[in-house]
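Take a look at this one chain, the form predicted alone, written out in structure tokens.
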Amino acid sequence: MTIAFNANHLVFLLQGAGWTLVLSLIAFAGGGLLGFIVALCRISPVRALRWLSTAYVQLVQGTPLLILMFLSYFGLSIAGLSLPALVAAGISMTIYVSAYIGEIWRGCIQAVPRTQWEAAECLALSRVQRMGLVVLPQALRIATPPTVGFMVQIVKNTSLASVVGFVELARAGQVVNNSLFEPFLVYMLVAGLYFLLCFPLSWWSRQLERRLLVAHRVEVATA
């Protein structure tokens, strides 16, 4: 008997989209916190911290996210630590995001004009005060557009969480297609839901980039 696409299938896909959003938020929150630490270590005056953070970034960026998923879920279970699929996927995504976000934010911190650093030093501010009061507020404005743009990649990369049994949007589409055998219809709906999740972020990123460019031109004109 042929099963037609119905409201239950759509609800299941929407639930998968919801879990995709949850995993994306976990990855961004955890990866952002860890990435901020990585960014600070990358510009630290302590050579050991710079080396360790550089090695961490190179290792994570050189490792496919799929492998991180396998290590978090199956590797830890072999070691006797059995994690739920959401936790394993969240850990993997957090590690992955931290390496890339850390590099984005490190570049934005170093993009702050050197004169600002020197002016803060002339005011006899400590390094913590220079970072907190002068450098980071300016770096935040620079970092916002690329950070929002990278969130699109986070949303799309959650599709790999299906390998550890986590039912997000891509996995939900696969389950629905296995019951209907209508791949074109199902995956068009999946693509549409991904678009609804990602397009607002892409649009927001472009708007922020335009505002940053306009603000920069105004500063140059008034300088």
Given for the second form:
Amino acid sequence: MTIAFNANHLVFLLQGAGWTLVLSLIAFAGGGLLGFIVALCRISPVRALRWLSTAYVQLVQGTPLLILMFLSYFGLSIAGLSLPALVAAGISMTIYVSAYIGEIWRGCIQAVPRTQWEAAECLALSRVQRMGLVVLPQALRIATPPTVGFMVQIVKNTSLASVVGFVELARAGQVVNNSLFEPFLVYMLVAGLYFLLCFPLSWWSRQLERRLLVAHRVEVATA
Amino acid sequence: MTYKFDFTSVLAQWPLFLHGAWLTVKLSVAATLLGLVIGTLCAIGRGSSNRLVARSCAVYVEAIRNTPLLVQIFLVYFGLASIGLKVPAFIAAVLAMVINVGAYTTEIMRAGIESIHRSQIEAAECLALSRAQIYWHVILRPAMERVYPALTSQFVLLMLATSITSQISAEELTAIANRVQSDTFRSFETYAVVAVFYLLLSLLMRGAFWVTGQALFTRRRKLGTPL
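Let's compare: the form predicted alone is above, so bring in the form predicted in complex with the partner chain.
Full assembly next; the chain just shown is listed first.
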């Protein structure tokens, strides 16, 4: 008895895509928040904070996301908590995203011209004011294209949450394939759905990059 | 419930871990070298005057960069099996990794090639260098030198990403870890040990790339001076 691919399978895949989106949003929100702190710590005047955040980034960037997934999944169960797979996946994605996006944002903050920092100092602004009123607004503009670009990585990497049993798009694909044995059809569909999620982000990021480049050129020309 | 950490039963399996780490290294090196070749060829192809070649290279890059590696691995492994090509997991893993990293390398190499000034190529043409000579001496080597740091990061990420091939049970480090944890029931400890292994591997790899860079790019320049 063989079952053909039908609407139910498609609905199941689409539901998976929905969970992929949910996990991506959680990862982006959590990772962004933690990543912002990491970025600030990396350029902090306090040496201990700098070292600590550097060690954190090196540790996370030197470990595969898959291992982070397993560690948080089994770590939670060691702590005696039996939480849904979404929590384990959310925690490991947050940690993963924070290390990478923290580094991206640190670079963007440091890309704000040195003279801007100095000018803010001359105006006798406090460090918090300097950051909040002068540097961060400018860094935000520089940071937008790479951040949008990194969202693609987030969406793609949520596929690894399938290993802790979270039914997102990749896992949904596995489940459907296990019942149909049509790997080409199923995984091509899954790949297509991921592409639909990711490509607009890639495209947007490129657009932003081009626009920023033009803005830069104009600034240089008029300076 | 209090949990007692016990690393002894996990660490007793060290020969297995070493074996897995060795396979991870082999997988990474194979994918790095082949990925570099494919990436370079596609980077040249994207700049080709032949519309079809340029277009298909662009489609390849976009398709790969916007889909997850896990799905690509499934496609290669199960897809090949379903059309009657039963390849061992390790070969399928290398194949999927090469296809994946080739797309990223294309973009990096393209950035390098585009950074070579037109006048350099014109000068080479004036010296009557052949097309191949121009590509090798004037374009590719300086381009490679410029994007070397980006390539290094990409290939370290590739090494970490080989862990995903454990999902088709290619016997690398993570697959070994999965086996050890189901033997010892020490899940957390197992993956903690494996994380340390990966950290060491990425340090080792950065070191190896640094040494290679020193040997390859012997021209000594002050930082910041143009090539």
